[in-house]
Amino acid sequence: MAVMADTDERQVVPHRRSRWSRTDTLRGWAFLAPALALVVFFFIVPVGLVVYMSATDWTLFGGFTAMNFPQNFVDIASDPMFAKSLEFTLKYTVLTTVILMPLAFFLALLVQEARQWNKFLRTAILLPSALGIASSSLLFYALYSPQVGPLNPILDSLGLMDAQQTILGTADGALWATVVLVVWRFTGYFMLLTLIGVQAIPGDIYEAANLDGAGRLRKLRSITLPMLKPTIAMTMILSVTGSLLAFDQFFILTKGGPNNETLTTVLLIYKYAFETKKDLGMAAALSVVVLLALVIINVLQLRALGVGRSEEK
Amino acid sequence: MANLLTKRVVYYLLTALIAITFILPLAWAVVNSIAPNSATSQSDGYGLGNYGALAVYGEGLTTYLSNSVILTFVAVAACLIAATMAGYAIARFTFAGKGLMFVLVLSILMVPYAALLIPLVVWMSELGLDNTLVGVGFVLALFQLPFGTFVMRNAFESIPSELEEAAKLDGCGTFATFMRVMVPSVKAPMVTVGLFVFLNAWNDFMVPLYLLGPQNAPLPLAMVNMRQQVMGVIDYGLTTAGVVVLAIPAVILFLALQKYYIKGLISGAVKG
């Protein structure tokens, strides 16, 4: 061991890499211990148990029966369950972040001025983001109800509606009134991550473009957009990596329903894993599948998010 | 001068109705929860029916948010404790695999914890802690982890070492110097922390409707369960008071601590 006792003593380069003392590394891992504990118990060994898993038949009640890779990934593959979840989680993503992006970024200009008003408005807008997705979900699921909620009646007597149908029991309703549901509880989060980063921009640079005499959208065309980019970067990775993810809302809202019309992909792994086949194997394959997606989409975006910041320099 | 009182009115009009659609369905969840309820046939008029059914529904309301308190007290602690500890561990001490732990807790955020709850569900039983609210609030305090650490980490870097050596001088060890010197000068942003944990843990449903059976439900799975009990008439008075209480806990925390949750959002709350 080339550790030194008495780094403390020396004159010499304290920072040297190499020399570490051996009391640091005894206190650092002491408290390092609880976090420790935590990553290895709930997070390094499921991750190696759902990639072990993915390879068996494991079922529900049965647990593990037999190796079986890759028959899980080859199921999935063809599986036209597993095609149409995908299909539809990134229809509902890309609806999700188109309406709530600009509607954040709009919302953060309006409000960005510190005037009273706008503190209240920023308070109200924002508090939807207290609620958990499951109490919003269910919040609205009494809302879209026929028996009590004001919607249906609404929706009904504009004609907008069949007659006989309610608002969650067609296909483009329930996506719908899922979408409106998420916005209503993102909406004030993004616009706050916004109105950090429109409170970044020093305001010197747009004093000089009102000396140059530029217009509000000439202002925002040329100076918020540009010096937003890594803000803009960072909420649409949260919304597409979260709207990728949807369960709580469909669970809640649609059980993927009608006609599993709004089935998520992770809504999938429920329902493989539960309802459907119970098998824990398959349903631990699927889990696989997302968790290699997402951590591809992460690096990527990661990636794009710090080549954003350089250029910014 | 018209031309600007035209636009001031505006204005007031297009924010005070953005304003309103935001609270409207706050608002009516608790009008309709005191509302005349036909499906628990109370009397007609406007009342607290509905959460006195609520009392007493399945295993009743106080076993449910009892439950939820445990879960989000599990959860708060753990994090707070693990994040604050290796926090200060990353900022002040050198030693051989500081730099890997700190990447390793950083990938949590990588991995969606909806990819892990299969493998939780075998595993947690092999630990001995399915179906308990200790080891699901251990669940959830990991995933509040990396945020937690960073945070905490950039806490302890922006305060002067000085404030450590005199402490060592006045003949502290390293665990006294961190509990009486070093937590009490970063207990804001460990407010910070405790604030995106609680919310989160409070009102998670997905993990616990993995790990947890309807007896130690926390209140967001019990409702879900509630709703689904009841078959053909759902109880949409008692929905909405279940989502009244839950919301009363947390929207005054959030109204109390807003300050705190900006702070947590510019350092980087990268979980939703």
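What you see is a predicted model; the values in this text were computed from it and never measured. Numbering follows the first chain given and starts at 1. Each form is matched to the other, and the largest set of C-alpha atoms that superpose within 1.5 Å is called the rigid core. What changes on going to the form predicted alone:
Relative to the superposed core, D162 undergoes a C-alpha shift of no less than 2 Å between the two forms. Annotation for G213: C-alpha shift of 2 angstroms or more between the two forms, rigid core superposed.
Positional change of G28 between the two forms reaches 2 Å or more at the C-alpha, relative to the superposed core.
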Second form
Amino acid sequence: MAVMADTDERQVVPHRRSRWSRTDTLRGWAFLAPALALVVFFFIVPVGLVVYMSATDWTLFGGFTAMNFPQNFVDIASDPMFAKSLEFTLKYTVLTTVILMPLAFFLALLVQEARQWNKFLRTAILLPSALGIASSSLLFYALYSPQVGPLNPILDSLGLMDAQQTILGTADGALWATVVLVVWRFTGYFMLLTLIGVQAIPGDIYEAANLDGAGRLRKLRSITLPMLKPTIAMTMILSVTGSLLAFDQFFILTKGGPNNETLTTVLLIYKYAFETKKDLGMAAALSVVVLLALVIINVLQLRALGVGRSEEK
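Next block, the form predicted alone, ref. the form predicted together with its partner chain:
Chain alone follows, minus partners and molecules.
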């Protein structure tokens, strides 16, 4: 009888555990369901709608008329403005990233090393990040204005340009004026991200390096940069992605001019949808192209920097 009781008990225990496991699973899905619903509603559904629109003839005022895949993609590839906007966007992205990231990195090291002026430097550098990019663009639009801005008389006195000319009137002037705006606006933000990564490096590693007689340059090359690799990867992805999706600053400062010389791909999407083509299908197709390009570029960046799954955790 005792043997039969033990057998029955062993059969009941797995059954209870299985029931508890199912209950825990259902409870877990219940906690996860609201977040999952938000992700599906706000991310997956909009992306799916854009992909669907990219395969249709969908005008701004006429709406959906028919499927036309892959005509929208063919029209984009044959549009000379696409190649022009792509070239300018890549040029702007390289310039912005090459200037912004080293500047933010060395400012983070400066703030980290500063003792007396630490709080003042951190606040002063981070202050422009409190402004939105649209507000910053309006501020710089006034600064660059030949009528009310203070820069034109200064550049005129230095013999660099005529006071009546506008900085935004040439392609190079508009490009560099926008790069200056973006670097001013985002340097503090990227400095803060880098500073968090620098402060996360254990201090005993630097103390051991000091005991071994390592200098500043050796510690920077052998400790700081290798241990900052995940932070560098994250800031580079943010910089490249933000630059490839640049819209507000160019829409406010140049509207793609002069002569479409500062037309970015996202500004071209806007023009396809609401100005030149009034074609939401073409705008959606270009959005899909930009999305795929961003995914590929970000994956390549992570692989180039050697950021593995263990470092991402």
